[in-house]
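The chain below stands alone, shown as structure tokens; this is the form predicted on its own.
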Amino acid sequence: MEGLEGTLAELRDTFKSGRTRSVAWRKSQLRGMIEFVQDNEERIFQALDQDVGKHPVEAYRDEVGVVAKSAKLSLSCVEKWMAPKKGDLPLVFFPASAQVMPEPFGVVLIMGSWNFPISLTLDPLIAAISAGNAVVLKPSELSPTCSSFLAENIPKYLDPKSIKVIEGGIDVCEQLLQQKWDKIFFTGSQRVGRIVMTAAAQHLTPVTLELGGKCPAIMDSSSNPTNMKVIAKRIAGAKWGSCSGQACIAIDYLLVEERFASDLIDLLAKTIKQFYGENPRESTSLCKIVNKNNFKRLLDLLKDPLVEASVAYGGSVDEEKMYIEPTILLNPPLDSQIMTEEIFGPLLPVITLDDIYESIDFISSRPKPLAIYAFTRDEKFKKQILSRTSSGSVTFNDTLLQFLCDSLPFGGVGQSGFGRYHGKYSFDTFSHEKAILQRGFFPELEPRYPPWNSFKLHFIKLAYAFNYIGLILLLLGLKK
């Protein structure tokens, strides 16, 4: 890419100058980010509507509000986060002191996603700025309006010598990945995540991969009818209310005991009508499928004859508008693509079990998901879920909230990704924690004659065993 080498050279020179390390620079950039979202809220809404059809309420909840909240938190905490922390030392090292000092990695690459093209691009940028890095930001080309908007406006609010926005498609991504970076942060699919990790390995570059997976929801039978209505609303909101299911933390499939499946599907159908009207196709609250490729992929999943036969609600499509109705499927084949690949769309398989405890083996026999949602009042069942499954997060009796909570780490495990961010965890992700140990020159042990050497060796071994050597040396007055 013409000019890429010069861009990276400028960023490296800027970072080497120390410009990005000061608390003043970090705070000024965070204030610029807050000003950016405040000044451009309506324009961001318009860009999101054009790219993915997001309603302003959804756009603020999942995009603008997330960025503003993250920037304000970082602004209020960055000075505390970047301060060295006292390290604990065993008495064996007395007299000595220790610190852990966070330092920025250097020049980092952030690759955003198309389904949340503002928040999942700018939230990591806020973290990289807070940690004192220089940044190349690569928005997703699949949300072109938002990408162009960021490229045009970010330089007006943030330091253009330290933060660059580079647009482009697959060819640009390939050229970026050929460069040597000090850190890569990627949000996207597992397929592209493997490409990113392979490229990073050539330079031993640390990476954070925020991927996805088939996030299950479990509905226990212990809920009363009133709770069931609440559960149906929360499931519907998590499946269709966040980018029409085109979200890594959306519910991918639902596990329920067979005897409750019919009632639950009826409640979900009523909730869909309540949320999106009798004709969801006309609703302005449902995002569109992002492009023709994803629409065709979802259509292929749905048109599998055995899958199509399992449709219990919905199933209509409009190729011209790239619309797929909120759809519920009852027991599609477990070996079908819809049950082996991440759906990333408005299709919800409901899988029935004889006993809800079987859900634990069902989940643990599959790749580790980014999130597990479980609706239950059974404390024993909760403990079983926590101890016998592995996932990026577990949320009981609600959905999606773990993503919005800055005090909790957000990230995957296994195929759903690795690394974590949000709040202080974001700062840590873009920082290297450098250990610093300082020691004085007293006391100093020095051999005086052979018998003392042998005694000293056994003495030190004993002292290490009890971790009191520093205190013992002081008491005995051993010194040079």
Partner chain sequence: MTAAAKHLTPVVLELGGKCPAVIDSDVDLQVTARRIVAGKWQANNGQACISVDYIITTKDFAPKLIDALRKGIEECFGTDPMESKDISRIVSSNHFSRLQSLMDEYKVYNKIVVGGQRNQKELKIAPTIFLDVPGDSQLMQEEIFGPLLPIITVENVKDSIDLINSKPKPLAAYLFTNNDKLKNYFVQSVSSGGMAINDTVLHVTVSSLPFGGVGESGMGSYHGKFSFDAFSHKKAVLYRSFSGDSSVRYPPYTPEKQKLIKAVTNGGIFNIILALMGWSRD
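Cool, the form predicted on its own is there; where's the form predicted in complex with the partner chain?
Left out here are the partners and the other molecules; the chain alone remains.
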């Protein structure tokens, strides 16, 4: 595609000119980003409502607010982050200085996703800008209103010579992936993540993959009953309150001891009514299923007769409106699709165990998730969860909030992805840390050079052990 290659060539020239590397440029773009979301808040809300039926509160909390907060943090910290860091140098190198200097990779590709079409494209963009890169942004075509909104308006607020928005579907993605990028940042499914990494391998392009997985929530029996209401709200909020379950860190399924299951389900049912009223279909607080494909995929999960039989609450469906009621299932078969694939929708399986400690083996025998949530006060249990399971993150006694902490890295492990961002991790993810050693011409150490002999070997051995006294003795002829 000529247009694409021309665009890329223009960005390479821009990057080569050094335009994106100055503090002034980076700060001006970050300010531009803040202005962009502040000026266009209402229009962004409308676009999100159009694409995923997102309520303005969710839209602010998960999209606009996140972008504004992230841009403000980067704006205040970018100069500090850019500064070279001194490295410790042992005396044996004297005189010398060692530094690690972060530098931008160059021209980077950011591929966003459809469930948080504003924050999951713009937050990585903030990261790339603060690190001094030129960027091509590819919003997801499955959120078309947001995609065209970004394409139309980003050039009005950000430097069009250095930051380009390219829209399109699978064919455009394929063409983009054939090009040589200096870094690719991808948010999306594992299936597409593999395709992205394979394409990147052709050019030895480093990648960050923010993928998903089945994020479990564990509810421990030691929880005080009076806290149950809070737990139920936090679970419900992390399932249906986050893009109707279509979020990488949404709770995918619940693990609880059998004796507490029915009380928990009742409480969750009450909470759902509290959140969404008697008829959630009429609620404006619940996001919709993004498109027909995903709706059909979710319907198919329910079509399995054994799964259908396990529906404990909800389960009603309106095919015309692509609506699925917030649904709770009790012990669907573990080998059914709903328990082997990431659900990414408003269906919540509850799996019962005899002993809550079994949840550790349950989780660790499955692919590593992006997040684990555990509601417990048992300190021993917490330690076991941390040491015997692996996940992108672990949150105790709450849900989703880890996403908002700038001091916590946000990223996966294993099948949930690799690389991370948020806070300074964002800057680091788009930077190459260059090692620099500066030396003088004096003094010269003869033992560095051939012809080799046993004295020189001895010298090098003492130098590696930082045995300065030994070195002095050797040089004075007092050591054999």
